[in-house]
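Given as structure tokens, the chain that follows is alone and in the form predicted on its own.
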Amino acid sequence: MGCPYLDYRSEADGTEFDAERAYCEAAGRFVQPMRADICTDRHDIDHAEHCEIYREHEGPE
């Protein structure tokens, strides 16, 4: 399913790109492609378990 905070944008905060890039709404910034792999649960990675940004944003369980 992937992280609900991942979005793909070509513009944010006055920064504009030719192609869409991974944007973390929880962190409020563009993220690196390797981070997006975690967000999309690629390679058997679980964003809820492996992403510190997601865990911090969601708070204690």
Second form
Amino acid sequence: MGCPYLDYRSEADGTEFDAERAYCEAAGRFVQPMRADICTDRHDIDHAEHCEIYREHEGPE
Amino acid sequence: MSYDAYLEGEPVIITAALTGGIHGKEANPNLPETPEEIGRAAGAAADAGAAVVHLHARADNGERSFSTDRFEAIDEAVRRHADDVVIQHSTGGTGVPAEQRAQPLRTDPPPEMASLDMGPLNRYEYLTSENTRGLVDALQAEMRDRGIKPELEVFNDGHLNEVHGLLDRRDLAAPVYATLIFGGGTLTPPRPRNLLNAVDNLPDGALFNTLGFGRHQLPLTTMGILLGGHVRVGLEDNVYYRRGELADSNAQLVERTARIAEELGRPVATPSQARKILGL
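Having gone through the form predicted on its own, I am curious about the other one (the form predicted in complex with its partner chain); can you provide its structure?
After this comes the whole thing, all chains and molecules, with the earlier chain placed first.
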């Protein structure tokens, strides 16, 4: 399903890329490609469990 | 390998880690990501003195790929730009199932070398690349069957124990080749005495390669040259040329290392010499 804060953009804050890249709306920045695997719940990874940005943004349950 | 290798002026193998799988163009826009970009970077790095290129695969948006097809596309591009360089595929992959970790070994033709992570390491706050002994043995077995030489990646001193354990469990062709890795987090702290200690604890007859992340790349690889070892540089490990100045290219980092090695009296190994040294 993927992280609700994930967006794909080719430009933000004056930085441009040829291809759209993973952008974290919670952190307000493009993320590392490896972190994008967390955002997209790819492989054995789950953003709700493995992303500290998501967990911090969602706050304690 | 020892200081005697330095005194005797033995050739030093420079490995260029061109792209990696963690950061991308968001860290340095000069980091190559597409097959063609990686191929051109390999050509320039080889011209600058790299005998080995360490390769990861990425999708066009920079995200990690483990597919055999993508590695083959990258290899084809590398061969167009650097037809003699030794190709080394990564088998690393935090959070990635074992089956996918083996995909880079299954290209046609297979790579001459592939990385083999020697144990666990943490990523971010909630991820660990487990690298169990079972996975290490399975990847090593597939490398053996396909004629691929493992490059043993030693991320911390505990992994030196794992190297000895691997040699107890499995038959590895001589010479054993280990990359000693220094940085933050789970890695060996990047201090000169820790490189000396790591070298002292290698198995008899093992060759070593030195990898320092970030600002530790230059001093620790230089020290590795003095200790008779080989070195790895490139944008996977360090995106800066000097403090506050992004590197222009992988080749720029290779050129500096080649210049230092020559000044220190160790010629830079050609791919042919590297194959002989590594027993490929």
